[in-house]
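Only one chain is given next, in structure tokens, and it is the form predicted alone.
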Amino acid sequence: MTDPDMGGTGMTLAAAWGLLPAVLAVGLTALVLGVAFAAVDSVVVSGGRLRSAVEPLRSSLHWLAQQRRTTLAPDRLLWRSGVIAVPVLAVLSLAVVPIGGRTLLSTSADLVWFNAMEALLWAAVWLVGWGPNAVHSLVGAYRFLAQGLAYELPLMFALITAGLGAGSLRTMDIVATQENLWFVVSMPVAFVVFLASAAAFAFWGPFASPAGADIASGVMSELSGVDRLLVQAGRAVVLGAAAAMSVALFLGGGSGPGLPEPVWYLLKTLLVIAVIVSVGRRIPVTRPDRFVEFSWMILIPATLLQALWVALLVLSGFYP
């Protein structure tokens, strides 16, 4: 295995470019992915009107100029901590996603890092709902916790399945193992569950009940101004980062004929974003208790069977 601090495919962005340029590259990538997801989502919601792609920009400018809302006796420290943590954790999840064939960080357990950032996001959203000391935001936070019980295990099993196929928890090793055959071919269940779990982490689409209209936008109900912009941006970056990570785990990274690796990686990521939005916006919002039941009765057994199938393929020498 190539040392992450040495030359070759294992070299990190920080080692190749320097720490500050590498961090800026990851931050810029997060911004691009978040804007791309928000733009595609806006176009789909508007019924295909391309000019709606600029609506996220208009909303962002509106929130920047909007006065920050206050509530009676809020826990400002927890509230602000949660608001700031949502976009920060979303960006940090990109640290182990290949950018230009390299990652910002390269550990022996990149998948654990990615899953940890998503799990911490769970706590951050809870703080966003708890901090305002308001009924609707607190109900939304509890709904988010209920969803977390449902999607965390399937997401973990999906990540483990990709690592099992590669025999490594490093994203670059997983990409290299797919040189001849993408993992989505032998791990379709893990691929779908991974994307669905990411949407649930961002409480978006069919998993938007924590911010549902029936509870006056739930965890988002007391957010305004810059606070709302940060949380909305964090949600978009989470989904964009998940799309980029799915390309590394299941779609062969930047491999493809004719075009440079970064171009292929970007095209695949944009395609995954388009699929997420197109499918997610056509599925009605699911009640948290129904999703919990479906996850424990269907998704967890399905992901376990998928992992067992991949384990048998590994034992048979299917993967290089």
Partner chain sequence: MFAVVSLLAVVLAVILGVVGASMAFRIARQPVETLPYESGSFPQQHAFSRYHVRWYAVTLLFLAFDMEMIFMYPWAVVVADMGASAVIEMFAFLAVLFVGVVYVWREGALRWS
Given for the second form:
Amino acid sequence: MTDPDMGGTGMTLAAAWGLLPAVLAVGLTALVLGVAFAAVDSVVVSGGRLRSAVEPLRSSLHWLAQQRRTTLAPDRLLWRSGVIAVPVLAVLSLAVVPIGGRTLLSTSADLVWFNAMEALLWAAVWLVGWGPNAVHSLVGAYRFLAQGLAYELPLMFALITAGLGAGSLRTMDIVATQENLWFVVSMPVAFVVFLASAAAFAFWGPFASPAGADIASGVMSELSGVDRLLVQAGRAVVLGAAAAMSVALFLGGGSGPGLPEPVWYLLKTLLVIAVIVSVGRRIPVTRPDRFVEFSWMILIPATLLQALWVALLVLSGFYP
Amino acid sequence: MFAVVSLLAVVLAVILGVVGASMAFRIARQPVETLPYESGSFPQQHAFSRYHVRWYAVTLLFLAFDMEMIFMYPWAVVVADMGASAVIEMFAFLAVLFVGVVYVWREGALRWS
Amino acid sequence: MVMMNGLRKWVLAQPGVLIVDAPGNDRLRWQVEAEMDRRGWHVALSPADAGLMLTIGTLPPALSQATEVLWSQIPQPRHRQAIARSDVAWQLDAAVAALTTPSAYEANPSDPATQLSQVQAQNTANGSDSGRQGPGHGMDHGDPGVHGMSSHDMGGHSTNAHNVNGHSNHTTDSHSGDDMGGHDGQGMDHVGHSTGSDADHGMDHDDHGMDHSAHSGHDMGGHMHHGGEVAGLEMAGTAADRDGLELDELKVTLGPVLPGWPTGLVLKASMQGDVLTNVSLSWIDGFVPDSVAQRSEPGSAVAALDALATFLLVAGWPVLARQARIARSALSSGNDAERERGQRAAAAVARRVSRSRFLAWSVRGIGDAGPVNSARLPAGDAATYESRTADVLDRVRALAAAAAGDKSPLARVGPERIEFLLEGAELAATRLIVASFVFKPSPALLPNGAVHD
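Could you switch over to the form predicted in complex with its partner chain, since the one displayed so far is the form predicted alone?
Next comes the full complex, this chain leading.
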């Protein structure tokens, strides 16, 4: 599946920088994106207090020092596996996100990889909710699955639309195709749906019902200490990674005047994060049962029409 | 692919490090054993149960569409080469599937509350 | 070492807070919440997220028992503090300081299996098999108003061999008494809660040897009264579903202490999937309304804002919930300019609530007590209230109007009067429905058993 490490755009991050620096760069990027998201979110939730930006750091240290919990007769193996899987999947999804103009993994099916990591989150989050043998947690776990049935298809159509425009599923090809015109211009619906889905698979903001206040924070309700840290970090990294991916897929990657590419890339990613947070925190949580119907009757047709529109543009030779 | 395996290894190592750091920092070495949180009441039964997912009809619909999606990934790559026929065939197929969705919606399967 | 201590203080300076408020202490709770908002502390949505447990006012016995359960579920470092007076800021300072002392690392007195076996013993003794939350046989002593210190909440719940081990903790510099409620009966004598937590020194003994008598492997088979028990707890039974299928039915309890839920309210139901059936909703036993607080009823705008803040939390809109709390705090202040600011803020919150299409789409049509059903409601203020309010959305918009200064008095309902709305509702809908009502305390029992209006 992996292409030979040739030069040019097909060259992977590992081939360009060496394996270890490349892998560490991805890990570091995950950390930066996760912290950036958590910090922005914290500021917005606290009503715009800038000093709240340090709260994620404080909470992380607190969770490190805090005692862990175990409930009565838990499904310990599955519970802990889920807890570890959430951050692992979040970081692995970054393998196809460009860093310094290259991706760690560059295959003919990058988008499928991103999609697969996100799909595996279904299992991970469900396990986190199932494990502790607690009512609220269990309800949260099943809410996540119900929500998944709603967001998964629109997300896939959004990803495919970007691939369709470029005629390739490779992230760097998609970035290269946007040299003249960003995809967000010709596929705005796909862009918005992609960002909304990112919030949904991180069960954050308006899609936080699997961890909703009405079920005592659901899948998170029995987690403390390092377990809570891992899941919260995973969620933040997932959102940060999705913001970075949206820049590659719809906002032309690192292209921009004046500044070097990585700087542009970072700026755009931060902007997307700010937009997600400020919009997402302005609205209440959606209830999965209402969202499923909305998704199937409105979002899926909308993304399909978007795909049709882009397919017609492809036929007309609109994209280079 | 090797790079991804290395990434996995690094992530797992970092998680192990975080867990180790937490063991070093936290003062209570043993996890606290508790009853599950049931708003201050004692639980009456184990929460592990056969949960009635009343949206099971949606899962079937989802599976049908999800299988279709698998075809759509390779399709997206070849549209430019295959031309109009690829687009017509794919969207005709999607239209047929969507008739099914509308039928399911009319039957009320997308609502369960 | 100094640096480590500084770091530890910084890390623990923003704890999650679990609030347990006794009835009739709304004003004190508002002060606490306002101070928390000012400091950026968050409400813990579950004990796992909590570092501080604040009890407000004198807790009735059954509620006191619930705090024991909650306390056993909070991971260390943790601290609990009774808030009885209005110098809230100072008491919160003391509480957060106590988090950095060794007392915050005391182990639980009992493990889950022991707790459960006690409840079973209690139920057997009471001859009640209806639920494990039997009538509380606890005792509530300590009079914080007199002591000026915080030390009380003794909730024992064993009918025989009642062993309550409490102490008030008069350290002059911390005022942070730990509330210890022993709940181990059956002659299992249990002493040794640690002594005072001394907030200002004692930083250097972090690995202070805590002699927590480690959970000696609890005997799984020891309390198998009924068939089908695992680890002291039954598995879910089965029952016919509303579709006529034979499915698992899980007995659940919501309340008495749940974020976004009126403290002391208890919902018991069977859950299939997340649909609740056989719903009963009532105040926990021994709930005593504070007659003074009843008489000096706050302005309806303030009460409406309080209800709105709760509703918005449940509806998953924390940013607006915070604004509602801020408006509430400004409105209930003594300063005229402040109150005027509060009115503007309340109007802004009300506007956003009633204009949000998203909220309308999300909650419309649930908890419909429409014209048909209103016939089932008893006469009186509740009926007039409901006759102009149909579903959750309408009730919330009415609350918003009241918050914005609509003078009509807030109608309150008794919990048992909305049970029919909850029958067959999902868990999420149930929470929204309950949050859309303002409850009146039931004609509750006074401590001597006399009925108080």
